[in-house]
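Just the one chain here, laid out as structure tokens, in the form predicted on its own.
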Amino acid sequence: MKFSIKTQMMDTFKTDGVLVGAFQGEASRDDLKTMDKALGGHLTRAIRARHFEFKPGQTLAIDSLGRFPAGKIVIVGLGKRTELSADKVRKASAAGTSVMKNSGVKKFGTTLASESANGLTVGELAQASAEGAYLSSYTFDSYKSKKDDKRISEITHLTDKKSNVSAIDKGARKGKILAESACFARDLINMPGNMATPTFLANQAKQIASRYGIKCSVLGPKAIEKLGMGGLCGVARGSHEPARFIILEWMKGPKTKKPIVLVGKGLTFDTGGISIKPSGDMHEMKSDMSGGAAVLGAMRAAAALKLKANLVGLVPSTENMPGGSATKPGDVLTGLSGVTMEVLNTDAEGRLILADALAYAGRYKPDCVVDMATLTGACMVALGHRASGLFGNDEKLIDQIRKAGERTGERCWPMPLWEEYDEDIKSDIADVKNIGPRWGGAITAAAFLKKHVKGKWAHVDIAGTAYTNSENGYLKKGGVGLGVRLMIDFVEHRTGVYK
């Protein structure tokens, strides 16, 4: 999908379609009046009949029948101007783009970034618009004989002010890169487990490193064992697929600045191991590497955007299988941190491999560490599919991630992590056990991770938000690619490189 920009009014722009944003109470705006007149009062009649009420994301599709330069006109509601947000623009763009795509439109113009509103600049509006359009157009048909032939080839941002051109162009370019990187993560998540193995994930990391100038190292089983990563080795023991520990470094910030380390759970398929899962919907466990996919996508985006920041991405990757050599309930593993871990449930494996990655992150003496993982069903029980759980040991860091979630539409909600929860994971025979009591499972999982951390740290539990079985706005069925845009926004604001 190509994005371009023109200083031209929509009533003179000849194209397949035009997407127009409209606020509540502004039906008499000049551009809408011009359009309504050309269409013989169609918009006025739709408003009177309450077919279109300017609600956020609501669309009104009109065939101009040659009365307007654009063949298909789609008006999308933005709600009240004083309540506009980047995510409302993102969703409006997604809704309008979906209508265009389903109508067979290949090229269209949009006015969603033509003027600033409610504190949002035209650049921010263009970024949100591009993200919504690109993310909503995503299709995963790699394994289908018949491909989706409905594609949007080009979207042109229209503005009547030359002074807006540079900001809109920059915003649209950034939005495209972020959306492309999120869709890259979606592809990894949606791939079947027999294709997206730890080795495949490592090769994908090498490819993006080569393309974007990122330093990449991949450790195999012998190196992982030599380091003393007992958690990762223990989980990998039951699988014929060799484990991989992926290290990506983008050190383009000031040399005096400590790096931010992103850690992502890369469990490419999770059967539960000896503590095997029920068979229903087990196929979705190919998505258990969503955190790792998000880290790879975020590193790709950071490099493509040429962020002047120091960033490290770590992805411990393996399968969790019930093989003859698999770790058994009751076994004790020793992590890289030196902490001994009693494995009472082999399906609580994510925290075991993350423990080693978090300990490894300490070698960078980082500014902070943020991990993302599809870690607990308990987090889904607590927050559903609308928000990710957010834990940590530094209030400022937690608040920065929460605010990034609000800006990107990838919301996170802070959860408690008081010292009392440490009592719930004390083991009788080791330092810690890998599960706590039935209640508060998302919190005790975070408490387990905390044992392997040095310095400022936050944990984002994306178990309920990383994968969806229904389409909603710019979210498509399957992998969401959540965490890519969230982490880039967080890094930009944390390091001060956001502009």
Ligand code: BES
Second form
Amino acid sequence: MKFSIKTQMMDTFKTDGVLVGAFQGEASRDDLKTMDKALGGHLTRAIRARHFEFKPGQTLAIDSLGRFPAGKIVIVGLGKRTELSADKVRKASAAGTSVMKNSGVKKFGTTLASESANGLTVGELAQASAEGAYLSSYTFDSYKSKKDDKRISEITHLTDKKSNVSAIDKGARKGKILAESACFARDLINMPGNMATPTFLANQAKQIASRYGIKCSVLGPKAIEKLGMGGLCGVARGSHEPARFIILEWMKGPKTKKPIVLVGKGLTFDTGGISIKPSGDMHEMKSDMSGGAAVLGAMRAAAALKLKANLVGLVPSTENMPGGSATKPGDVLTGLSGVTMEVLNTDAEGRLILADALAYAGRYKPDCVVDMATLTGACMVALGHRASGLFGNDEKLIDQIRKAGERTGERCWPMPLWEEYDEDIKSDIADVKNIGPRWGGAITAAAFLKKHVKGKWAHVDIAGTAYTNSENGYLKKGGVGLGVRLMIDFVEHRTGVYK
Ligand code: BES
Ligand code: MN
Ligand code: ZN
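Switch from the form predicted on its own to the form predicted together with this ligand and give that structure.
Entire complex below, previous chain first.
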């Protein structure tokens, strides 16, 4: 999908289709009036007949039958002008693009970034428009014999102001890179466990590293054990697939600035281990590496965007299998931090591998560490599918991530992490145990992670948000690719490189 730009409006732009964003209560806007006139009043009639209310994401498709330069006209509602947000533009662009794609349109123009609105610059609008279009066109058909051949090849942002051109162009480029990187993460998540193994993830990391000039090193089982990563080793014991510890470094910020370290859970398949899961939805546990995919996607995006920031990505990766030498309930492991961990439930494995990655992060003397993990079903119970759980030990950091979540539409909601929760994970025979009492499971998991952290840290529990079974806006069934846009927005704002 290519993005281009024209200083021309839709009354003269000749193409397959045109996507027109329209606010509630602005039906008599000049461009709509001109179009209505050209169509002999058909637009007004269609709005009435189909009860089109300009609600966010609502679409109205009309064939111009030669009366307008564009063949297919798709009006997409943006809601009230004073309530416009980047996410509404993303969703509007997604809805419009889907209608275009389904009706066989290959190229179309869009007015979604033609002028700034409600405090959003044309650059931000173009970025959101590109993200929505690209993300909604995603399909995962690698294993289908018959591929979806409907494809949008080019989207042209229309504006009548020359002075807008460079900002729109930059915004659309950025949106495309971010969406591509999120779709790269989606592919990794959607790939089944027999293909997307820890070795495969590590090879993907090496590939993006060589393509974008990121420094990459990968540790195998021997190095992992030698370092003293008892958590990662312990979880990997039950599997025939060798574990990997992936390290990516993008140090293109000022030499004096400490890096931000991103950590992602890279559990390529979670059976639960000896504490085995019920089989019903177990197949979805191929998505238990979504945090790791988000980190790889974010590193890819940072490099492709040439972000002037210091960024490290760490992904501990293994399967959680109930093999003959698997860790058993009651076993004690010693993490890289030196903290001893009693494994009372082998299905609480994410915190064990993250413990080592968080401890490893300390080697960089980082500005801060942010981890993303499909960590607990309890987080999904607490927040559903519409927000990730947000924990941490630094209010400012938590607030920055929450704000990035609002801007990107990848919402995060703060959860408590008072020291009293530490009592809930005290072990009788070791420093900590890997499960707490029945209630508050997302919090006790975060409290466990906290034991392995030094310095500023935040944890994003994406168990409810990383994977979806319903098509919704710019999301497709399967991996969401969540965390890529969130982390880039967060990094840009925290380091002050946001443009
Ligand atoms: N990967 C799961 C969490 C999960 C569940 C993610 C559902 C996405 C959807 C994690 O490893 C796990 O199994 N957690 C347990 C922890 C419990 C044993 C304390 C859980 O949430 O049940
Ligand atoms: Mn588990
Ligand atoms: Zn898991």
